[in-house]
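What follows is one chain in structure tokens, specifically the form predicted on its own.
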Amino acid sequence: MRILVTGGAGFIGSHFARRLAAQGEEVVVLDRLTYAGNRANLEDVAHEFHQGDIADPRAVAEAAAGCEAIVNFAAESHVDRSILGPAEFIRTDVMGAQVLLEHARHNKLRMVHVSTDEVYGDVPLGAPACTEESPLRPSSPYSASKAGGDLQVVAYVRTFGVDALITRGANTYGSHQYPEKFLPLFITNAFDGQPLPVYGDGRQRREWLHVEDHCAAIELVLRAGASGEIYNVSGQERENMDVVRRILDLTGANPDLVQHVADRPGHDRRYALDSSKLRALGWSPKHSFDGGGLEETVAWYRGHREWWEPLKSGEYRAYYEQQYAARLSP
């Protein structure tokens, strides 16, 4: 099967791609090399490469000229950078997703758009995980932005047929994750004795999800998921606290490098899905957050500082000076 990897040089997307690759897949990338997209993630990979925007239809059709599928990892993602500038989120992440289902539409292609936990919105203690049917409540910019690209698959599944699937990952870890994320800049500034800066008081709850996991649940959908449905792909939670400390054994780094700092606007304070759906369709997670899948994560990062340590500077502490460097004042 010949299939179309948007965002395929990112993190996720570039799991994807080398995963379908190895089972002698023809995987052509579309990445418009933002920050976040590396190049340098598919050196092993066997694929076809174009550099351009998802929001574009001409680069659409021609990266998606006798492919059988698209698989939509292209957006923009961080909820912090949302905040600073919402405006190219709602181009890629709305805009970018309509231009790829009118090229479905019109080209017969089955398509999976790749979303997140984040649509649901804040879910309190003790309350009963997401299911697919659960009503959408963004909090942030970039979770209202991909809220937008769902809707957009609905509606064109419902108006025009389109043989289209939604997947709704949690918050995913692994190795080559760009360092603004919450596990691998943490990680990293762990081995560079830089602060460890918590948002509030740092009892939010995440669910962590193998990128690995995430990739065969986004495999199983695309070859198996009935058309016009929704799978929620769900992680183990725990809460960021828990993870700061684990983060601090694994490290040896020094516990007064945690920094509770100012909170994010609009922080939800717990995301929490049931994949009963997907577990119906075979899928089951093969990685443990606590059993190896963090201690794997952080030996990825202590071994590859060629990868994250360029990454780390120009464009990036840019940002990180702007997002940071008042919180962090003493």
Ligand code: DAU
Given for the second form:
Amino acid sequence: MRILVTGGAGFIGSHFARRLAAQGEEVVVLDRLTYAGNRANLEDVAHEFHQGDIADPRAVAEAAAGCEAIVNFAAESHVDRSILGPAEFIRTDVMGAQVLLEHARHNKLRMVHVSTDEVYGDVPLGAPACTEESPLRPSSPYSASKAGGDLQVVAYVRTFGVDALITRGANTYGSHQYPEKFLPLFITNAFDGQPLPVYGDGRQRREWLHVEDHCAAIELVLRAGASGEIYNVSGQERENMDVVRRILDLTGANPDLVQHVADRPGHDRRYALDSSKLRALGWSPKHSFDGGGLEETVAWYRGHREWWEPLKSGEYRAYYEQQYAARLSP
Ligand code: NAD
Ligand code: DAU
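Having seen the form predicted on its own, please provide the structure of the form predicted in complex with this ligand.
Below: every chain and molecule of the assembly, starting with the one above.
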């Protein structure tokens, strides 16, 4: 099968491209190469590469020529950046999704749209996990944009009969994640003796999903999902401070590096997903967060300084200053 993987130079997309290519599928990547896109993520992956924007119908038509399916990973994906500047999130995560759907509609392609548990918003402690029927209550410009993309998918299925599906995954971890997100930021800062800036009390809870388990779920949905359906992909729930303590253990960093700083505005306290629908399709996770998953991830960052160190310069420094300088100043 010839498959268009949009956002395939990013974290999860590059793992997905590697997974499909290893099975002999023909992988075509369309990626705008924003700050988060990195062709080095694909250096061991057989693929055809197109640099371009999913919101540009011509770039999409060119890259999708001859493809039978689109798997859409392309997105602005960081909550904190969406608070600093929401506009780009609407453009890529909502308008870009619509351009891909329009292409799928006119060319009769299957499309899997990769979305997130954040569209359901906060889940109070003790409340049941979200099913695919739970209401959408996004809190951040990022999650609102992702919800907007999801609703475009739902509308294209209902109105035009497009063969599209949605996955909603939990916080994903593993190798090749840009070092702005919680785990790679804290792991690499710990190696360098830099502050570990915990937002607020650090009692927020996230579900941690290994990138290979997330990609296996998306592949299953691509191959066996029922047209028009939505599938949650859950992880293992942990409190942020517990994760920080594990990172200190695994890196051997000084606990004094931990600093509680001003909280993220609108910060969701907890996410929780019910993924029984996906399990009924045949998915089960193979990786355990505490039973080796986090340890293996820390080991990867320890062994691949040449991958992440160059990323922590230039644009990243400007972002880091804007995001953390005031928070970390005494
Ligand atoms: P990422 O930020 O690492 O990668 C995003 C990729 O999309 C980059 O390669 C970037 O260059 C590309 N891109 C951005 N705008 C584009 C555009 N307009 N046209 C073409 N390419 C563009 O993101 P990620 O963490 O790999 O997430 C991938 C997808 O999975 C996103 O849709 C995200 O919302 C979703 N998701 C992520 C997580 C997570 O924890 N990382 C969890 C659930 C869902
Ligand atoms: O839940 C799925 C989502 O997970 C994806 O849709 C997003 O693309 C992905 O970025 C992620 O969103 P989060 O906001 O949950 O992830 P982040 O890594 O930014 O933060 C995880 C938790 O750690 C959250 O409670 C905020 C906290 N945090 C994060 C950073 C960057 C800190 O305490 N300090 C930090 O410096």
